[in-house]
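Here you get one chain, nothing else, as structure tokens; it is the form predicted alone.
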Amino acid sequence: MRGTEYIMLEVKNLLVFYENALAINDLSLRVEKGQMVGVIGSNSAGKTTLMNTISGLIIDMKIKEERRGGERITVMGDVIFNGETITHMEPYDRAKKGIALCRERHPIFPESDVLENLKIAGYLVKRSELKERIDFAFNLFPALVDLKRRRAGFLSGGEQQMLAIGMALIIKPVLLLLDEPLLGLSPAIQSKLVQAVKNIQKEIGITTVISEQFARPILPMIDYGYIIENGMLTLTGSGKELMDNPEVRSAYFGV
């Protein structure tokens, strides 16, 4: 990897506890500017916890749990973004710095239509720029154009995922976090979303971290990957290196 001036995101010795359960165990990774980095792992490997920690959503979860007397959430280690430690920064402030999280299970507003969802996502965007951002989302996902007046709750799973990614892009992030975008989708829709993510990378060169348990469609397009299991880092390498690794092929390709 190159020098520190090229590093956009660095996670150092991260530990995350839910009460007494260890969700992330001494995990470190780094993402260079302009890269697409994959975090691959099976269900409950810790991928979503990692993405929530990078985006700051874990801070909101921690506060809500404390208010209702629920489980204690403890975060240790460092999250560094463009040279600044943001480990305890609120998610709103991280969004203002250009970090956007597209969460799994389609975090949309089901009672609002597609266009309204995109406008809601642009609450941080100047009105003069919002139309351009919305047009970009529709160009990226042309299937949504004819659905712009349909309530989001009536969209298919694939259409909702397209909308969710479009919403994340409205703030024109410098770091896009995609948490299991292919979960529960048909192979045909998965292919469309993979192509859309490639187009995002090609057209605007955005730095992307994508977490997935479906390694086969992800590994060919990432620059670098991290395999995690039980919250621990087990293997790293370029997309091609991981594709060619027999252990990865056995665990994630079924061959």
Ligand SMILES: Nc1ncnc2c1ncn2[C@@H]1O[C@H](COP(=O)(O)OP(=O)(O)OP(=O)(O)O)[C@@H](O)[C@H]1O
The other form holds:
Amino acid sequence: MRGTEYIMLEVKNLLVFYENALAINDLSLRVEKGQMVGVIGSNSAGKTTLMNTISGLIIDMKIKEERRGGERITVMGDVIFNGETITHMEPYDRAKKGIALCRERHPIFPESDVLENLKIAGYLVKRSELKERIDFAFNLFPALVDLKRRRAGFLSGGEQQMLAIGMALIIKPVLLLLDEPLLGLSPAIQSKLVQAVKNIQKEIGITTVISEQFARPILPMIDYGYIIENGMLTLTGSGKELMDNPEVRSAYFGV
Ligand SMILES: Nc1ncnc2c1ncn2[C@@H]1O[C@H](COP(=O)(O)OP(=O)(O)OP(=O)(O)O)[C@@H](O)[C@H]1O
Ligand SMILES: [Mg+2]
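With the form predicted alone done, generate the form predicted together with the named molecule in the same format.
Every chain and every other molecule in the complex is listed next, the one we just looked at coming first.
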């Protein structure tokens, strides 16, 4: 049994409400340093809410909603990062600690070119270090180098997703959160991207949490997986255990 010093991220009995609707229901999970952990769930299962709660984006949303006097977001339970409780910490402070979120649906700036997008993503990075960080992103996604001056909106879906992940990597995160990075990509591009993500994890020892609707493309690469439905955990296991599970195969393998 390994000690708790190996645990990078712990989510404990998390509950997230939007107004009266429960999006995350008593969810707990653990991510060890260096692992790649999958969160698999169908539409509306709570994947994005979980990612936003780990990255802190939900705190921003909550503050904005409250200013408008509108919808109330409630977060209960704990998010613990390297032993520190960060449940109510703002996303900016979490980013400074090395938590980076790549949001769902390729969140890039379509009017700006690839290089400009990377610079925008590096707003937290010291000026003197920015070039090195941009080179770091280009090294991980060499396909982007020749597209440096291409407007991001003109890139293919796969290229946009590479750029989005490159942008998240600009802060040299220790914990990378990827929310449905494979969404809308063809199987061939999906496997290319999966390979790139696996290399990032291996080469720079980055800890990764990846969410997906379909289990098949990610199960072979994850160390551990959590299946969620209606904000609740329904199954957990190693990638291999989940892959061999008939329930997982019938519900999350798609067609
Ligand atoms: N801003 C919001 N206000 C109200 N309800 C929300 C909000 N965001 C999400 N929800 C609800 O919370 C539940 C979880 O949504 P969430 O977006 O986290 O799921 P998801 O697994 O990411 O879904 P998808 O596969 O569509 O991306 C859903 O029932 C959704 O309708
Ligand atoms: Mg989502």
